[in-house]
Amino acid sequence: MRQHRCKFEISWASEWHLRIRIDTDNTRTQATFIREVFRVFKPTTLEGLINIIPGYQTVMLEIAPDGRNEADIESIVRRMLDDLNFEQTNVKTRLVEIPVCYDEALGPDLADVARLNQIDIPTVIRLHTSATYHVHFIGFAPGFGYLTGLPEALATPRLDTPRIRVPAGSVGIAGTQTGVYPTQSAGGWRLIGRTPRVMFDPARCHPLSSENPSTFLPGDRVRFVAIDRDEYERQTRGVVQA
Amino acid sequence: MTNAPMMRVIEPGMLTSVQDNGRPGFADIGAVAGGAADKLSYRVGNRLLGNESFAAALEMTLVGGTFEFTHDTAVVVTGGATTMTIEGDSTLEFAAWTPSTICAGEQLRVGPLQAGARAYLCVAGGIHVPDVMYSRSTHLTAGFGGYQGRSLRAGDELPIGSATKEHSRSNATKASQWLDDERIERIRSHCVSVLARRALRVVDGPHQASFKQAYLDAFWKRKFQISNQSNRAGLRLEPQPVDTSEEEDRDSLGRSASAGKMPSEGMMQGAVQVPEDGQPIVLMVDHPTTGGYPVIATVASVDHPVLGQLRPREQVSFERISRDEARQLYQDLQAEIERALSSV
């Protein structure tokens, strides 16, 4: 049986960047486009090629022509995007838990979340927790997790004036997307909660670990669970100690 | 006491990091490549001392700094144009891109830039901070890297390489054992000229379709200001008038400028992105991974030590290129630059 093909736009978006972005709007078929491409697309499968920057429905590959004209290039990639695998029948993804504080001192807009959508502040940390997400790539800072699967009656907007300081771990919302704050950073996104883990984690990367510096990777499936202030605080002094 | 040589800071200066060649290839994990911003000035610097290629340096904004050495080594700075000051018994002056050693004790004053904006201080045997992720370069907004992942503060204690025996002093002040003055200026001038250009050459962005021909039209005979709200991330360029009337130089900019947000999606350094009040902010080294703002044109990589180079209220222009000029303009500077330094 012939695998429903999927189309693909290909341009260039500098003198080493090859864009490639796929013409659909649903966002499943995105985010498996975008965990195939970094399966697919190795530095041994595709010579020259030194980075992939991912986005919602888009790659940009960052290559090094070695010789070779556009037209070669572009052939290469096309080939390589046959191989894409869109029938995600039997593909293990890993569930990462992230523990979550939902405490005002912590996510100072948990009350306008609940306010603005009309439910009270134990239903938003309900909804909260009992959808599933899914990571559908890692952008914008290290480690900083483009999320899908937010609860439509969480959608809120982003604060009129963004914070100068949000902190490290802490958990936001802004329209339809929710995630984690990585690093302590500027922000407008709406904050509910914070989280005792540690998202991004430079030291995780030597040439002896398996693990990775980035808690979250492309593909994860996502659960957030409630932690109480005394469980907040213990695991953040760990994190500390560690 | 410790016998490893050390470089304390005296003076920081306004903003100064530890940078080397960048981190490539996290992307897929959001982390970017980051490095010097002229990595062109960087590496010559290095070059000019027979370090590797890569070893990590100082990298300073517009302002110098102050430092002072444990041990005798030799230092050379490079990048913007600036005076350079070597206190001790007595006071010695000496010029950009000029090797020179200093000995224990000795204090190297780093003066303002006036040219350019940043200016590279590179060490015999590099600084020795620790490798985080295959770099030591200072990711300065995720707070990781360089030296303990910020800029520099007075009385900081960088570990550094060991100088050679062709670093001592031996009565010279500069250090003319391996380096003649002519091939010096041959590679200062020859880099000072590629850094100077102000008609930034572009290939076509992936969204230049989606803007409108009068804020095309505009993007290409206008000249931009350098704002003084650009950074390592990024330098928002303000719109110059140009020489038609008021009215119709609004029109071509401002709200109308393309079709705005767009979902995010992978960026690179060079990239013109242009948000909706149609002031183009060029993205830098320290660039995030992911924009949502459409992308009019990319810098060539040829010019992208310039970048690194430009002061708020600069102007700049954007001249036009193909693709494959880009490529053979990146390949003539690299083997022109070898060339220039082949001799050292």
Given for the second form:
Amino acid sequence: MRQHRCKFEISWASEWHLRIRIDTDNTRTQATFIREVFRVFKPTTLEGLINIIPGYQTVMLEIAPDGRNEADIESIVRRMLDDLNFEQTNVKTRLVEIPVCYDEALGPDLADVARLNQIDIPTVIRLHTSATYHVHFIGFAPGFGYLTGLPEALATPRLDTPRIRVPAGSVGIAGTQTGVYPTQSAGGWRLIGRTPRVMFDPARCHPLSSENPSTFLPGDRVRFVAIDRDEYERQTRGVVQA
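Having seen the form predicted in complex with its partner chain, please provide the structure of the form predicted on its own.
If you are looking for partners or other molecules, they are not here, because only the chain is given.
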């Protein structure tokens, strides 16, 4: 058995849902663990697996019982988890680069983020593009990745009143997190720019296949790359795919 950085706990949330809790506060370890679960647990390796539902410190496996008792399923899952090697230095994680136009017309809260943090707009852009972020899980909306790693100097509270309409591709900040709205929706994150990249495409394959409709996957590393308005318009006309 390999030695892990953290322990995990297994419990049943329902007769179809097995919950795995990662016992660590290390956000990078959490994200890497979840990515490894996505990589290893497939219908071909765990009979009856229907879906994988990640969270910050938990992963839920949706499993059809098929006449098996809970203890048997739990034993199989434990063995598979024991065989994982998710040490940060040993696991290759994907780096996803997202072009962003930091323009006040596309990021209407850019000036407010600067003002609230007592810095100027160029510093907001420099800080936001200097960090490497980690995708913990996909939630809120299909393809919406919750990203940690935001520089402290950019931490900004959500809007008091959410917007009814946030355009697809909008890049936002909420507290110590950042993220990209994959589709048009309501939302209360502070918008600082927009990407021309398609973040969610339902025409892509099923999430448990080698392809995914979401640009982000749990465990991915993410970097934002600043582009100007002309380049944004050029890429938007070309509809940049993931």
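We call the rigid core whatever largest set of C-alpha positions still superposes within 1.5 Å between the two forms. Because the structure is a prediction, the values reported are computed rather than measured. Numbering follows the first chain given and starts at 1.
Once the rigid core is used as the reference frame, the Cα position of His136 differs between these two forms by 2 Å or more.
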